[in-house]
Each structure stands twice: as structure tokens, then as C-alpha cells.
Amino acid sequence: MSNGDGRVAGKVAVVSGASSGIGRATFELLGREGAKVVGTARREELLKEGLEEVERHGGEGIVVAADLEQSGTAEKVVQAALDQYGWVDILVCNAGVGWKYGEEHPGTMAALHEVSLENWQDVIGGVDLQGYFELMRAVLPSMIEAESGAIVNISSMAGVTGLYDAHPYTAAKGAIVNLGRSLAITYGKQGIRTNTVCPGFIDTAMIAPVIGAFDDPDTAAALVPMKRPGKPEEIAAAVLFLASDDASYVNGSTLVVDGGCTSRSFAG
């Protein structure tokens, strides 16, 4: 299949957190499937590696090194896309924190009685929720004008189920799910679809502190019915579907991609 025949051929896609993990896999897949991709993250050298991979498969795009926790950054990213290509068809909000962040910022992945206000604000007021809000707010005017667009937000299975700890994280992920539903019913009238993907355990640097649990077969089976973590590419495939015209009547949905974790009432 040539790049021009891809499932998102001719569309312009902005992807946050595009330097690694799910974001990188999504950035590359959308590029291979014909989209002009605009990737943003803090690490420019990794963004450029992803862009080189897109170009190697015949795609095109640009990268914007930026920290979405900084005020005004979302507008900068969207404006770069508009300046380069004139419009934005697809927005994938993916940049966020995980278990590794808890090691670097003690308390942010704790239970509520152990969480300080600063811990809470680091997650809720940082890239995990506020970054999504700012990116969506920045892209909506151009999508409203065009009366067309697809927003895909990456949440977590912890956005639809509870956890024993990581309460700021679960609050942020749950908010992303319901904000997506709200945008779907508000802007669906203007041709803008909003959907959410909720990954389970995905083998990325973000959950590196806990991924070793899968080395034990019994533990792996207790964690996931499919007995393994997912791959970033498996989440990217779900994003591609929701971003493409194949999902033209899918709006306000929450697609859980977790190997069956949230489908059972108890481990076994």
C-alpha cells in the first residue's frame, strides 16, 4: 500500500507525547497511513527519530519540541501545524504520566491520605489533565470552522476502574474519559468526533517500575487474562481506527484495550 492510499491519507494529525511509547507508535502509524503528522514532546532528538521513521516509509511531517506544562505551549503546537499545513483534522492527546513519574515525584502515585496538595496539582494541574484541556481548546476553533475533526484522547483502564493507590492519576484519567463524552455531545453537531482509548498494561518506559511482574507466569495470568502486557503498536492501531473515516459514526465512545483486565470481577 502506498502512503497516499492509507486510512488517514491527506489528513493532518497532531500527536502529543510523540517521542516514545504509545505516542511514538501512534505518530509513526498515522504517518505510514498517509497523514501529515505533527509530533510534539519535550525531547527533540527522539521526535526527530520518529519523524525519520515516518519519512522512511514515504510519509511527511514536522516536530515541535515543547513542554505542555508550560502556559501557551498548546497554542504554539497547534499554530505550528496550521502554519505548515493550514488545518488540523486529527488531534491525539497522549502525553501524560505513569508509574515512573511516581518514582521521580514521590507521593504522586500514592493513596489519597498520602497525597499532598502539591502532589495532586502535579498530576491534575500538569500534563495529565490540564495538558489535554489546553490542546483541545487550542485545536477546536479551527475544527469548528472546518466543521470536521477527530479528537482521540488516551486515558487508561484506571479511568474506568479504581486502583488501590495512584489516586491523582485515576482522578485525571477518569476526568479525561468524561470530558471526552462531553465534547462528543457538544461538538458532534459540528462534525467533530471525540473518543477515548483506555490502555491497560502496555510495555513502555512509563510503567517500567512494574513491568517486571510479567516475568512470572502466574503473576502475569493474575494481572491480565491474556498473560502479557500490550504493545504500544496495539494501542496505536486503536487510535488509527478512531481517527479514521472507518469510525465516522463513532462519537463519545470509550475503547478499552487492556487484554481483558477490566472484563472480570476477580483474578483467576
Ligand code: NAP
The other form holds:
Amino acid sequence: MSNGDGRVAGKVAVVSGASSGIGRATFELLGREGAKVVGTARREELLKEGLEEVERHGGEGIVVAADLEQSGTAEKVVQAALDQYGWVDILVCNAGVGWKYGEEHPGTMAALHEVSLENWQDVIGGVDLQGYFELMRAVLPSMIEAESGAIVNISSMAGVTGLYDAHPYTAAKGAIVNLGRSLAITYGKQGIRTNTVCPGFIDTAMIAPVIGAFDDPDTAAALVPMKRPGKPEEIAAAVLFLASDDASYVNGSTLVVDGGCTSRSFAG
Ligand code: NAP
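Given the form predicted alone, corresponding form predicted in complex with this ligand:
Now the full complex is given, and it begins with the chain already shown.
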């Protein structure tokens, strides 16, 4: 692993869901590329592991162990970044729940007629949508004051295409895509860029219950033209681009990173 090329050198980046999967890979990559990284999630030990990796490559940061379902967490995380570094340049909203959560909370990843109001609120009013809203709302005042900032939201290919089930999840992910466009219009005028990354199947804990499907080559080919799931690092690379000055004129875009999954009408 390299120490990076300093593509976000000197910037302060807040990353939610930094303890595992896509968020962890993003936290480490932004840190290696010179950002002062502020990682948050509930599992402190894993956050500290990620920070040690960043430090091993000469980077720096802090971690804030907190539950985004608790009120006040978003403000607490942003305040920790402001207290430590004075400003926030980059916000990556990534913390989310999916199929693994669905196993533990039956109904949350179901088709609409099987979704209780409680299931709906668990996903929409939990980390998957409200968590993004709260983090963006918490970070915007300081970005507006600085007249500068880059927000990168992790949606999903399920934010731009439908699924047979997981309807609260698809609603949350679709909302993130369109909210990103709206923020791009409103805050682009103030130098704040908002963009969205839509991952396809990425090999993380979140989709552990379904990743086994890729073990069969025919199924893998039917699922994704590239015949494999993506790696968290492949999403982190897209986030790095959108967060960096390389994307200085990219605002309101939706970058699908899915191995071609959503590009075709039929498997074949
Ligand atoms: P993951 O490895 O399970 O990571 C999820 C992260 O969210 C963890 O760091 C987890 O940390 C954090 N999190 C969950 N609930 C939280 C809470 N209440 N408070 C604070 N943090 C919380 O899954 P992932 O695949 O990397 O998912 C990251 C994002 O990518 C999600 O938004 C997901 O919807 C999206 N995505 C994933 C895929 C995929 O195939 N993997 C595809 C499309 C989109 P703690 O448990 O430590 O709190």
C-alpha cells in the first residue's frame, strides 16, 4: 500500500461508517492521500484499527465512536472535527444498513406489503436516510461559512434501479440520489459540491448473506457483466475522486460503480 499522492492533502474529511467495508476503505484511502480523517461508527476498536493504518502511512486523524441512531450524534461528530481541526472540507455519508440488518430485523428488507411502519422507520428514520440528513445538516453551516466543501454520499445501484424487495432501502437510496442533486443546486452557489456514488455488489459485511451467489460462475456472470463483486477499495477510489480537487467542476453527479450491472437490460 502506498502513502498516496496527496490528492486531498491538508483537507479535513469526516467519514461515517468508517469501521468496516466501504467506509473503512474510504477512511484509510483519504488518510493515505493526505486528509486529516475523522471517522465515526459504533465499534471503537475497528475505528482505532483503521486509524492505526492511516498513521502507519504517515497520515493523521481522530475517531468518534457513536451511534447515528441517537439524536445529537451527527452534531457531536462534526463538532469533534471542528474542535480538532477548525473546519471540514469533505463529508462522506456512508453508514448504512442492508441485508445483514434485514436478517436481524425481519421486515426491514422486505417487499412493501410486508413492511411494518416500524420496519420503515428503522431504515428511513435510521441511518440509511435520516443519518445522511443529520450529518449533512450538521456540516453545512461551517461549509457555507467557508464557501467551500465536498459532500459525497454513498447511495447504491438500488438508488437508480428498482429491486424486488428491500423497498425501504431502495426508497432511502433513491432519496439520497435526488437529495444530492438538490443540494448541488442550492449549495453549489456557495462553493459546496455534492455528488453521489452508487455501488453495485461490494464484498462487505452488509451483503454477507447474499455474496455466496458469486461462488457459482454462471450466477456471477448473470449478476454482473464483470462476473465478480466489487471491492470496498474500488468504491473508495471513486469517493476520493469526487472529494478531491480533481472533481472541481463535478457537482450533482451520480457515479455508478457496479461492474456494469445496471447498464444492461438482460443478463447474457
Ligand atoms: P458494512 O461493512 O456493514 O458497513 C456499514 C457501516 O455503517 C459500518 O461501519 C457500521 O459501523 C456503520 N453503521 C451502521 N449502523 C450504524 C449506526 N447506527 N451508527 C453509526 N454507524 C453505523 O457495509 P458497507 O457495504 O460498507 O456499506 C456502506 C454503505 O454502502 C451503506 O450505505 C450501503 O448501503 C452502501 N452500499 C453497499 C453495497 C454493498 O454491496 N456492500 C452496495 C450498495 C451500497 P458500526 O457497526 O461499527 O456502527
